[in-house]
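Starting off, we have a lone chain in the form predicted alone, written out as structure tokens.
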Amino acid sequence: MSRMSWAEARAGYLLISPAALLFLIFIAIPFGAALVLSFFNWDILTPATFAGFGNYQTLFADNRVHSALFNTFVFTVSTVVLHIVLGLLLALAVNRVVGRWLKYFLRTAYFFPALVSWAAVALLWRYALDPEFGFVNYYLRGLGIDPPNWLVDTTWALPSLVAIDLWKTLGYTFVILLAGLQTVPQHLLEAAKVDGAGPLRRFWNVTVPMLSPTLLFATIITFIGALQIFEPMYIMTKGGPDNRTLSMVQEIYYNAFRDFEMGYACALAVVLSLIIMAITLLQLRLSRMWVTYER
């Protein structure tokens, strides 16, 4: 190797030694040490116990486990779709509006919840949701709609959590969709409309593929975020009625810091950890089919 690409080389491992050292002491040192202790019983007070897969057979048959896993299933679902479209829908209007400062005003106004602390949304929305003086109950009586206990009944708890969050984050999916089509060249849009394709058509063959990229970041994103999900189902419902807002992270930390079975939930956490990694690695590999990259 010239001297030259010795160089490049050295300067190349010093741009990336500090993202590595922040992966390696807050990433992968921490799932090692819980990958290690998910084959031990250990409570903290007391010396550890070699459990093998003891913690995982117990993991796989546990109901709640289950309740859990579904339940994040759903809510990772319902809140990726809605955000994906929602925030699309609203960074296409805004993005069309022609006046600077009322677009500066509705990124601001979109983007605010997002800024507001999860403990000021619970208290926000459980007055707005309360059946008995709650706005919300209050104005579907006046409709003639009979509302729902919306956190306590088991069919629409969850349902609240997921309209809960996508009001106070839409905001994050929102302004990288927003940046992303301030990036679709407009030289190509141009073209299009002169070659008499129409506003779909254009959304569609030039648009979507330019945004793509865009796309797929706020889809990981949203997922990855949308799988650790906690501070609404912990401070709103604490996982009721009949586990139905119950997460997986919230069963992680019950089973570390309320029962002290600490194996236990590292043997959750790596679980978690491996189905965030294969559903990340799984959109990688399908984004080869729908995403473009502008050469």
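None of the values given here were measured: they were computed from a predicted structure. Residue numbers count along the first chain shown, from 1. First, how it differs from the form predicted together with the partner chain.
In the two-body rigid motion between the two forms, the C-alpha atoms of residue 22 and residue 50 are best fitted by different superpositions.
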Given for the second form:
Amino acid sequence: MSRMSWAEARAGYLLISPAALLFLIFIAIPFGAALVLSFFNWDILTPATFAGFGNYQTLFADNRVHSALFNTFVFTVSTVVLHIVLGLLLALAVNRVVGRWLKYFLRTAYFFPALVSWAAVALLWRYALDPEFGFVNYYLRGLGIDPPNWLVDTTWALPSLVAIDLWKTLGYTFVILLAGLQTVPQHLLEAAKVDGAGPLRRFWNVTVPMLSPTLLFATIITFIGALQIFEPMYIMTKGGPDNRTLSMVQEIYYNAFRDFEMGYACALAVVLSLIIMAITLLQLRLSRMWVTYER
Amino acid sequence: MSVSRVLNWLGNLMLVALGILILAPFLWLFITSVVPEDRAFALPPDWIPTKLDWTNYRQVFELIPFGGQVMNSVQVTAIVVVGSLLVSSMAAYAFARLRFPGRELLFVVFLAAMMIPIQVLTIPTYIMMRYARLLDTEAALWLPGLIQVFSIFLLRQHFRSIPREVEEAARIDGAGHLRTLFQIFLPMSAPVLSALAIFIAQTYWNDFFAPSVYLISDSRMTIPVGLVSLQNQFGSNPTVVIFAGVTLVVLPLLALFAAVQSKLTQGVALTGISR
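Now that the form predicted alone has been shown, please provide the structure of the form predicted together with the partner chain.
Every component of the complex follows; first up is the chain already shown.
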């Protein structure tokens, strides 16, 4: 290596060293440690004992984990579908609005809940849905509907959380898709129109292909976010009624920081990580079939 | 022509109605926090209150160390934003512009780590913090925040798009790598940096999971967990004080957001971060 490139390499290592060190301490080592710990039983206070695949065997037979996996799956699938469909509809609707102030109001109103912390949102909705004090059931009764006690009803608790999550986070998907729509070249839409394509055809043959990278991106981040859902359950329902709203992250949290079953909690976290990685990689692989990139 | 105009007008009206419907729970929150206790849970709600009562707000400060908790949140958020952008831009510059053995491998390892969910790292990190005697200190929140792989990735993409000539001109003027980074690359990256800053600030300001794991004392707590602890002081009884507490957090945010809305939504669109 010449002197110049040695100097360059040294500068490179120097500039990268804070990030590399932090990466090692707070990502690489914890990740490795979690994998190792998942094969042990450890309550932090007494020495750890090797458990082999014991934690994983327990996990797959654990009814609470079955509930948590099932709920997380239901929550995720409904969230992703609703986000993409409704987010796209909203983005398309707002995209054709011409008034500057109207556009400003709509973006503010739709996006604002996404900015507020889950802590505030969960408290707010807990009281808004209260059967005695909340205004939601009051107005539903006014409409002649006999509403359930949303967060306590075994059938309605999880759908209620899906709805609240939609109210809170749809603004993100909406904003991302709205920005994506702005990149659809106007001349292509015009050309399709000249060729006699109607609005639906223009949507399917021009807008969707041009928007597909944004759609893929929105789908992946919605998936990852939903699989890691924790706060609304933890604050509003505590996982109840009857574990119907228990999520995977909540179960990890309880095992690690309430029961101090560190090894078991790590095994749960490893399983969740594998699910997230598998779904992300699968989506990237499948995307080759439907995502079109320019050039 | 006029039919399509009417339809367009009706469509806009529906969009506005939806916007009002989405904001309605916040309005309910504000109103409930300022009406006298006996009207607080009146149904239908007094959408236009006639009498105001501010005692709830005083109570928030009496029940939890509200001011201190807000300052804790400010401190953690500020350190993570400034610190991580500094660390990230240095690494991004090296990844984008400097050749050294192992660069590609290291970058791939960093990229792969973006798929690791935070929860799998939290348990070993908690144990490390315990041994380092950092549990129940703010450092436990901001230290792991200094490494933001996504920021490194996004900044590297951006730095690569800066023309070589810019850098060569700086080199001829005698600027080293640090000066090139801080005086040329960073000023040219203001939009990306501010988008990242907004995203990181919002994540750490709102974070509930990490403080509820790493912190114990009320006085050290950040404001999201503080708010929820306000609820626990009353068991399951709804109380107007909570409405005041949540309002104190939400209202300034709304004002701030209304002011910087277009920048912020651009930032989200650019970085595309969720939750």
